[in-house]
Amino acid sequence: MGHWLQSGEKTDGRIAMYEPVLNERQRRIDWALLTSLLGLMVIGVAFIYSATSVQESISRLPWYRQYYFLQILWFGLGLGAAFGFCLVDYHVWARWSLVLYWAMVAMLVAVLIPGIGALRFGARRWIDLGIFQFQPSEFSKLAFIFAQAHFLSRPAEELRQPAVFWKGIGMILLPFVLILREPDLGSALVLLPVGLVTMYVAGVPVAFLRRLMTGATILIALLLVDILFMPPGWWQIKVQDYQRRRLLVYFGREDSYNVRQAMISVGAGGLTGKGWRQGAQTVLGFLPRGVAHNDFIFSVIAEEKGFIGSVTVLALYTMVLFTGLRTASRARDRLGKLLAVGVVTLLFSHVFINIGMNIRIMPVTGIPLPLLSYGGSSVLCSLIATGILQNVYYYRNSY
C-alpha cells in the first residue's frame, strides 16, 4: 500500500508540475475575444440576410450568390488569414512593416489611375480583380498601424526630438491625403485618431500633440465656416458636393432622407423590437435598400431587436475593445503595446462613427460597422486586425 501511495504522490507531483504549463498554453488563446467575434459574425450574417431578403433583385439570385452567403465566405477567409497571421511572431511582421507601408502607398496611388481603379458612385476606391473588388484604403490602415508602431518603438529620448515627431506626422498625412483623393473621407479621417493615440501612448511629448491639435482645430473651424456660411459665388474651399451636403445635414442646415429613416428605424424598435425580418422600415424600403445591409445595418438591428438587441451588439464590441486594452497592458514590449492600442483605436473609431451616424451624432461618412456591415475588404481588415491582437496576446510571455 505504501508503494502505491508513493507512486500516486509522484504522479500527483508530476501533474502539479505540468499543470502551470498546460494552463499557460490554454491562456494563449483569448477566448473572450474569440467568443465576441463569433457572436458579432453570427449577428452580421443574420441581419444581412434580413436586410437583403426583402429585395426582389437579390432574393431571386441563387443562394451561393446572395449577400449573406458571400459574407460567410469572407468570414471564413478572414478567420483563415487571422489564424495564419498568428503563426508568426509580430516582431517578424514588424521587420517588414515599412515594406508593407510603401506597398500600400503604391496601391493607393494606383487606385487613382483610370483603368486601374474602378469608378463607382463617382469615387475610385476599388481595384477590380474580376472575382472581387479590392479596396486598398481598408488594408492601408493595417499597414499604417504596423509601420507607425515599429517607428515609435524607439528610446524615449528620441521621441522627444521634433524631427521624429514630424516624421510620425508625415506617416499619417501621406496615406491620409491619398485616401482623401479617392475620395474616401471616412477612411482618411480614421487614420487621425489611430495615429495620434498611438503617438500619445508611445510617449511623444504632450506639448507637441497639444500644439498640433490646436492648429488642426483652427483649420477645421475655418473649413466648417467656409462650407456652412460662405455665400454662394464667394471663394470656397473645394470639397466634393456630397461631402458638403453631409456636413450641412449634420449641422442641421439640410435634411437627409437616409439619416431620417435610420433614426426612425432605431426609434421604432422599442425595447424588444418588431422581430427578425419584421422591421417595417426595411421591408417597405423606407430605409434605402442600397445601404441597409452595410452603412445602416445597425438601424436594421435596432428596429428588429430593439434596445435589447442594440445593447447586445454594444456589449460584444465592448468585450472586443476591453480584451484589446487588456492585451495592450500585458504586452511584453512597446511594439506589442502600440500594435494593440492601434487596433483598438481603429475598431473603436469604426464602431463610434458608424453607430453615431445612425443616430445623427456623427456625419455620414460611409464607415462600415466591423463584422456586421456587408463587405469583403472590411471583413478581412477587421479579422486581420483582431488577429494582430491575438498575435500580441499569444506571444506576450515569449522571450
Second form
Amino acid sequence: MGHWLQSGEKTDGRIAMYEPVLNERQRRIDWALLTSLLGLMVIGVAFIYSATSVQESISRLPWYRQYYFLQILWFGLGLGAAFGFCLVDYHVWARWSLVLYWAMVAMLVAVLIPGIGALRFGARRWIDLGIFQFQPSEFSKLAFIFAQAHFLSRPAEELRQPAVFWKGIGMILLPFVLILREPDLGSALVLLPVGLVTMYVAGVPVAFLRRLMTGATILIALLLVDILFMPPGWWQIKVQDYQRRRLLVYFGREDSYNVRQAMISVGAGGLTGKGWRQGAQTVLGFLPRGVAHNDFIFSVIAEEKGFIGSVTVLALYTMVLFTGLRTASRARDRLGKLLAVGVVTLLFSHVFINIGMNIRIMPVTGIPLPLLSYGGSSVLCSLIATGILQNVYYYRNSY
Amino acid sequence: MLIFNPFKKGDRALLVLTVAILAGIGLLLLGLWYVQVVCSRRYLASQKVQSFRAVRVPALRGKILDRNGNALAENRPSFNVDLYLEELRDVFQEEFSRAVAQQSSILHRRLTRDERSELGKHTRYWVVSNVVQQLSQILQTPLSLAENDFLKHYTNSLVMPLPILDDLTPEQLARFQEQPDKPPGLNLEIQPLRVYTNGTLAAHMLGHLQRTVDFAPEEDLPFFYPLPDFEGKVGLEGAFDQELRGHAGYKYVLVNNMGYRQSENVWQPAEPGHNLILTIDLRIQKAAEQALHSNGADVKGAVVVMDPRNGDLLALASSPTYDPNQFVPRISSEEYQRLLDPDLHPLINRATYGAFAPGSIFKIVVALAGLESGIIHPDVVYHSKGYYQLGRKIFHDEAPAGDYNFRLAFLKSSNSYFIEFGLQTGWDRIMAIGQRFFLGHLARVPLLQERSGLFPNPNWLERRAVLGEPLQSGDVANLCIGQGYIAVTPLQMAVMTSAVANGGKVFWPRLVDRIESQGSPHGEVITAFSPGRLRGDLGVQPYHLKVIRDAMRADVEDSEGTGQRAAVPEMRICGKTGTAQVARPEGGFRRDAWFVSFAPYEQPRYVVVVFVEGGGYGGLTSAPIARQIYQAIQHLERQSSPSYGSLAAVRRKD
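Having seen the form predicted on its own, could you now give me the structure of the form predicted in complex with its partner chain?
Let us now look at the entire complex, which starts with that chain.
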C-alpha cells in the first residue's frame, strides 16, 4: 500500500502526461474497492443464509436452490460482468450511451405492457425471462448514469445554456416517470439525486439548480400536504394506496408493521447483537419472511451483530464510496469523473435510503441494499456499477 | 490518505459531494447509535412483549403424613392428552389450500379476504376436530370438541396446548400408548393431582382444595398463562396452604408471529411444597371413624382422641364425612349441593366447629368447683327426691330417688345432687374453674374451622345484667347440669378431660408435629411445633382431681355406672356420660350423647371424647363407641409394632 500511496500522491493527471514511464508502474486494479466489495459480499451471503435458513420451506430445499447459494452465483455472474465491462475503455462504452439510454427507455415502456411485464404484488417491474426475472429499472440506472455523464461531459460553456440544462433535466424525468408508472417509487426517486448531483459536479450553474430545487421542494411539499392531510373525497392526487400508507408511516401518522418490526430488530440488537442466526425477529418470523433477506436484510444484520455490525457495514460502504470519490478526482477527463460521481451517488442513495428506513429517517420505498440484499438484478447492477468505477480507475492515465 | 485525496484537487464540487456523503453516513451512524445503544432497552422490551409468554407452573404440593409417616394426602400422576396445534400447521395449510381451490372453483372467482379468513377458521376447527375424532377411536371413548371452545382457545391461549382429555383411565392410557400411528400433535402430559389416600378418612381435618386461577404474576408480565393450580380452602390444606403449596415456577414460551409456540424454556423452576407431619395416628383415626360409623354412615357426631400427657391429638373425627377427592380436579355442582345439606352439614367439622350443650359431662367442672370450695364432701350423703324443685320449676332426674354420696351421685349422674351443691357453690366459683379449662375460648387448632363455644364469663354476665336479663338461680341450676347458656366443642372437652387425667395441666392441643421439606427419606425440618405446650394449670388440690378420677372410673366399672358400656377387659377406663337435652327448632327435644373418658386409670395415655348429635343417652350411644376405640388402641398396643414410634418412646420415659 505504501508504494501505491506514494505514487498516488505524486501522480495527478497533468504530471502523468509527462511521465509515461512512471505511469506504467501504477496499479491498475483498485484493491481497496475490491477488498471492501468482497467484504460486503461475504456479509451478504452470510446473512441471507441467516435470514432464510430458519424458514422451513426454504431450508428443506437442496442447497443449490437456496437463496444464499443463488446469491453466490449472482456474485460470480456480477463479478464476471464487471470484469468484462472493464475490458473495454469507458470511452468506448460512452459512445454507445445514447443507444443504451433509448434501449432502456424502450424496456421501461415494455415492462408496463401487460403480457411482457410480470405483475407481482400489484406492480409491473419484472420481465420474466424464464430462469431469471429481469428488472429493467435496476439496469436503467446504469444506462442513465452513462448517458448523462456522456451528455454533460461537453465543454463547460455549453452547460451554462438553459437549453442544455433543461435537456439534462428531461433526461432524468423520462425514466423517472416511466419507473414511477410501474410503480416503483424507490427506484424512481434514486434517479433524482444521481442526476442532480452529476449535473452539479459537471458544472451546471448552481443558480439553475437552486431555482429548480426550490420549485421542486414547493411542489413536493404541496403534494405531500395534499396526500397526507386532505380528507378523502376532496381534490386529491391519486397515488397507490400502499404508497400513501408508506408516506403516512414515514410522517408518523400511521404505524407500519414492517417498519415497526424492523426497528424492533435493529434496536433489540443492542451494542453487540444476539449472534449470527440468533435474531429472534427472524427466527420467530416477526420480521416478514418475504423481505427479511432482501429489503430488510440490514435489520437482520443489525439484530444479530448489533451496533458493531452496523458500523462494520457502514465502514465498508464508506470505503467503497470514497474509493469512488478518489477515482472521480483522478479520472482522466470529465466523462470519467462524472461516471464515478454518478455511481457513487447511486450507491450512496441506495445505502442511505435502505438503512435510513430501518431507523425511520427515510420512508419505506423498497429499494435494495447494494450487495447485501438478495436479488439478481440488484447484484448485477451494483457490481457493474463498481465495474464502472474500476474502469475509470483503470483507464485514468491512458490514451 | 485516500479519504483526503479528493480534497487536494481543489475541486469544490467533489468536496461538497464528499462532505454531503460524510454527513449522510454520520447521520446514519448517529441514528443507529440512538436506536441500538440509547434506546435498545425499549426495543428489547417490545420484542419481549410480542414474542414472550410466561407460563406459571404450579409446584408439587406437599404431603400430609401421620405421626408414623403414613400418607393422608399425597399426589398421584394424572395423565392428560393435549394437542399441540403448531404441529398441525402443515395439515392446516394443506387443507386450507384445498378448501380455497374448491371454493373458488365453485364460485368461479377469487375469494375475498373475509371469505378466506372465515374459511381458514373453519378449516382449522375441522382439522382439529378430526384429530379429536381419531383420538376418540383410539381411546374408544366418545370425545367431542365444541367449535366455540376451540376458537376461544385459538384466540386466547394459542401458546398453550389444547387440552383434549384429562385424567385418563388406565385402559385409556394403555390404548393411547399402544397406538403406533397417532395423529400429529397429540401429547401425553403428566400432571400431579392431589389424592387423599384414605378417601373420606379425616376429611374434615385435612380439608379440601379448590381450583384457582386468580394469581398475581410475580413479575410484571404482559402475557401470562397460569396452569391449573389448587388452593387449600379449609382444614390443614387451608391453614397450611402456603407451606404445602410451595412456590410456583415459571417457564417461558417464545411464540412466532402467528402466535404459535416456537420453543420453551424453564425460567424459574417450581419449588415443591413442604410436607406436614401430624400428631395424628392413622390407625386410631381409622378406629375412631369406624366406631363412630357403627351407628350409621350419616351419624352426626365427633370423636377426639388426645394424649393427656402432652396435648397431642391422635384422632380427630367428624361425621357425616365427605370425600375430599371429589374436589379434585373439580366438584360437580350436584355433589356440592349434597355437601351443603342443611341437616347433615357434611362440610362442618363437628369436633372443632360444633358447639353443643355438654350435659352431664359438665358435672366434672361443677364437682371440681364444689370440692375445691369445700361445699362438696365426698362422703356426705344427700337425699334425692328423684327430681329437684327450685321455686315452681321442677328439674327432672334420670337417677332415682335415694341417698347419694359423691361417688354414687357422679356415677349415676344425679342431677339433684349436682344442682343442690352447684347452687351452694355458686356460679362464680364454677365459672372460675371453667375459665381455667379455657371453656368459651378457641383451642387454636390450625383448621380454619373452629368455634369458641359459649361459657358465661364475667363480661357475658355483665352484658346480660345490662340487658335486664341477669342470670337467675334457675339458669344456674340448669348450667350445673350442663344445659342452658353453655356450649362446648368436643375438642374443648378433650382438653378438659386431659387436664383432669394428667393432674391439672391444661395443654394447647397439638395437631401438627412439624413441617419438613420434601426429600427422601426425610427432609429437612422447616418448622417444629413443640409438644406439651402448657396453656395453664388448674391450680387445684391433686386430691380433688383424684376424687373425680375415681368417680369416673366407677362410672365405667361400677355395675350401676352410666358409662359401663365403655368397659374393656384389662384396661381401666374412666369416663363420664352426658346427655344434653336440646330443644329442636321444630319443637320437642333431641338428646345429644356425650362420653368423655381417659385410660388407663393408673397412667392416663389416652383421652377419648365421643359426641353424637341426637344420639340419645350418652351411656347407651357414645360409651360403646368409646369402647370400640379403646379396644382398637388395646389391640395396637399389644402389637407394639416398632413402627409405633414416638408414642412408644414417650411411654418408656414415663
